[in-house]
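Next up: just one chain, as structure tokens, the form predicted on its own.
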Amino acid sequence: MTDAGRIVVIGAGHNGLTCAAYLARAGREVLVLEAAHQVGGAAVTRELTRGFRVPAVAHLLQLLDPRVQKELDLARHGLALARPALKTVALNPEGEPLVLEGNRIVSGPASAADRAAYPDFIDRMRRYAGVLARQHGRVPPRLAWGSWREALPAGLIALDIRRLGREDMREFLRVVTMPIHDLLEESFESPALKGAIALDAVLGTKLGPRSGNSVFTYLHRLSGESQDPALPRGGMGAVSEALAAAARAAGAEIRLSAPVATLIVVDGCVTGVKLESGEEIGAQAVVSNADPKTTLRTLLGARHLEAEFARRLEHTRSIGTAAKLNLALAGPPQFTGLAPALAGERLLIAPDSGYVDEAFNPAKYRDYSRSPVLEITVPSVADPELAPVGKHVLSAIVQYAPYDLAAGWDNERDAYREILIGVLERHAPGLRKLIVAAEVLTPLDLERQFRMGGGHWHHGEMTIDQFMMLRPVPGAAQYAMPVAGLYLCGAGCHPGGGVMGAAGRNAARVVLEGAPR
């Protein structure tokens, strides 16, 4: 074990790559170790079957930190958008779909009152989301302050809320912990509109519309710079490739197919890593892009943690309920009532808030929904290079599919795939005949293939009790772990899930402050 000035980053997911790029730009020697054969973690584009390339898990870009884009010059490193802003289309198998764009209802089944109220609602929610957005680039404050400098970050949060103005501040504090269902009931009357917003609030979470904190998760989704999601050219893998190019250009080394087996601890300090191959690599600091439980329980080992810290970590909620469906299609799917010009937009199956809530119910009892909610894209409409000429790929995020399925996913995966195709067939008659290849990734598959503990792609629920100075747990919320030389930089730390890069950027700053030359 040599070269103690090196910083090792475990995992070439988007946050790991972001962290590595910033560390290398600061002149540090950086080695990124990735278990898979390509960079990106869950934000990858891969071949489903010959000629058909799909976004394996993440499929839309909405939260990428603008500072990361600008400072790492991702456009120069190849990041481009096939579509910069997608409309949201709530499918209706019996008639005209609801079409939303920005802060307006473009067309579809919505009352005149809702059409008038929707712009004000979205503008207000985005003002509230701005409070969260302003925290993205900050290291969370400590719960106990030893000086005014340590107290300052907490004061900034209070100031951000106060800057909303008296009326908005009161309303923000009233609604932020509410169930999204209650907010929708007091704001709108159109079922399709309430269903679309309810889906946005719970996507990727183990929450239903009637769950507390679902307004908070909705605000998190709105906290990106872009109001509408974008479609990267080449799929989400293009984002990861641009980050990898930026890291390499800054001097970082990225080693693929190099899974880490364990961290090396000497005298209570992390001094390097040991690969599954048996190779040992020394380091001044190790930064993990893996989820907190994998990092601290598996790679480090609970014996190196205080008992109370280990107990808090064990009780963090990090069980995934979102699955992914990828299809290769011999032709374009024909959704009922959908104009051809809308085929490449973001499509939803969530007819009303009650439907979303009923889809959530089975997950409480370790079962999957037979009438799931789906977020669908056909990215090959805007990005034809993803499929052969005249053919297409379809990508869908599906709720709810619990990681800990009582019947076991190895027994139920095929049946679940048929249920999902059946739901799509009801909205796009004839789709089943177009299928060339199909892939369902359950939360268990996400854990197996992408080393995501619990199959949760946010590495933990995005709720107020697991946010900022509480994420992942008190004592580990400022990226530096309670064991010297070890840091986190992934979605399990502040500011949480989504392809953002902010956690990696923040972690790099903390590492540079804590690991002097």
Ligand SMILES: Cc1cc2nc3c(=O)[nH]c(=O)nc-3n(C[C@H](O)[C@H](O)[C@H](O)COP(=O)(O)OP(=O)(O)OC[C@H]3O[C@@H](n4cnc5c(N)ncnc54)[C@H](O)[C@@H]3O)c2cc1C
Contents of the next structure:
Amino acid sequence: MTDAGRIVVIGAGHNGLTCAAYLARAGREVLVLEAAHQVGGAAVTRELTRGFRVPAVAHLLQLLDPRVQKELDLARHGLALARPALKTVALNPEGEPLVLEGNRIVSGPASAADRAAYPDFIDRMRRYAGVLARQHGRVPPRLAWGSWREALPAGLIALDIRRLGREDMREFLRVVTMPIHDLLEESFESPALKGAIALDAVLGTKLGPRSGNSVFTYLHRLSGESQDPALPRGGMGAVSEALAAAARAAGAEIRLSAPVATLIVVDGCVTGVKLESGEEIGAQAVVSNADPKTTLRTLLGARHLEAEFARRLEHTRSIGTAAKLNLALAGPPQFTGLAPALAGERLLIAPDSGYVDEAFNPAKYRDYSRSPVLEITVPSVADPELAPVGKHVLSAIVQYAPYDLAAGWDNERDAYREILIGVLERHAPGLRKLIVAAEVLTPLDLERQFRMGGGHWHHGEMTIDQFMMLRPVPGAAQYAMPVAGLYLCGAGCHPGGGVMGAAGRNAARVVLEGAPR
Ligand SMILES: Cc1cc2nc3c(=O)[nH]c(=O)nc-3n(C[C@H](O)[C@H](O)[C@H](O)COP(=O)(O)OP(=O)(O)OC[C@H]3O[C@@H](n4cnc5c(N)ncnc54)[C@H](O)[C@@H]3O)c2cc1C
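The form predicted in complex with the named molecule, contrasted with the form predicted on its own above:
Expanding to the full complex; the earlier chain stays at the top.
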């Protein structure tokens, strides 16, 4: 490799891998430098204890960009699904759970009126989410246009909204910034249904159902092509492994256990990276999969940024509030009222929207919820190879556990784990006795172990004020950073977080234009 033509990608998260694969396929010399000893970032499968493998952080695949799947031929590189479309089951410790599938209420505590209204509601929300989905593959337009050609992408957004038709367009504009709680109150009456939808709206954000923008975050979650979440065979790490295989097949080199300490800047231009080992590597361009604050404040250094830009970056919101609980179990958990056939589905603890909102309250004041909201999977039901025969792994995302906990996570982690196990025990009596190993990953742990600044799901809140041409900050939303030779390609850029690959794919296009051979 020559420094002149080499492109260095910092981080082998799924977006860094996607970007590397596209760059290598375009004939570029690509070197990926990953701090961890395995690829994937937060999309990773790892051993919890001997013989038990868990999706360590992300567990459900819903947003993966179909173009990435197809163009990089991920199926050929090993990606398969253990379960394509999971049902959603809202657990009910008092009796029958609510079961949702696609746009249908299958069974459980929902009124006849809600059963009739739900399909229309979901179909309408999916149409609105389609407006967001159409932006995923586009580089956000600049806010200041120099020519009509530059103005065109902004016009396309307006056109996408207009194409909804008059009724839908009005309704989309009315609801998009609303709190999901208000939309649920005017749409439904059954608490379990409202709880399940509220959870979808707030998962991974620092919002409650009564917060503005929570309809928008709900639409983001629905903006994937797949109708319902899926379980990759081998856990979420299988997605990253397939992306790494595609990148390597195209000629990219991936170096593990190679943390980058700083960017090298010469005459205001990024010319390479310096590893923590002291090794220096030159490059024509550096693309960072790390979050924007880590990339620009820590790796580049604020001294290379204009003061106003640095101030804007500082004030972006990126306090993670989602934690992870992973369990190795000696047998299958028995959830109250749950038919064995539903044990491998997506299970929720969010009995109503008010419960979710109350769970959010402590997070506002740097405390965690004692009655948290959970999204649970037992992936070993559909994918038995994750655990020894007859045994299981349980993976749960937990809201709300703020990164900036006032009491400090190092003091509270053990107590928090016991609270979470207690909540599960109430829904699945006897579960505690099955536990072989348990791990709780707070947002602080996610930052330490996965280098996600603030432990944030999206590398920065996914709200309208931090979306598209405002993401991560106005003036740097087109993947190229204000310092020449430096690009971003991770969840902190458009179109945000979730295992999508779209940011990596878009960034590669911009890099290829900005750093021609
Ligand atoms: C608790 C939780 C649960 C989630 N569940 C889901 C889910 O079920 N489904 C879903 O779709 N999404 C989920 N997400 C979101 C999803 O995991 C992320 O949005 C996504 O993984 C971000 O991918 P990325 O490639 O942009 O960044 P990351 O996955 O954060 O990868 C960044 C990579 O850069 C590396 N890196 C950083 N700094 C350096 C450095 N200095 N030198 C070298 N390497 C470096 C890191 O080690 C890492 O490998 C969840 C997130 C959280 C926090």
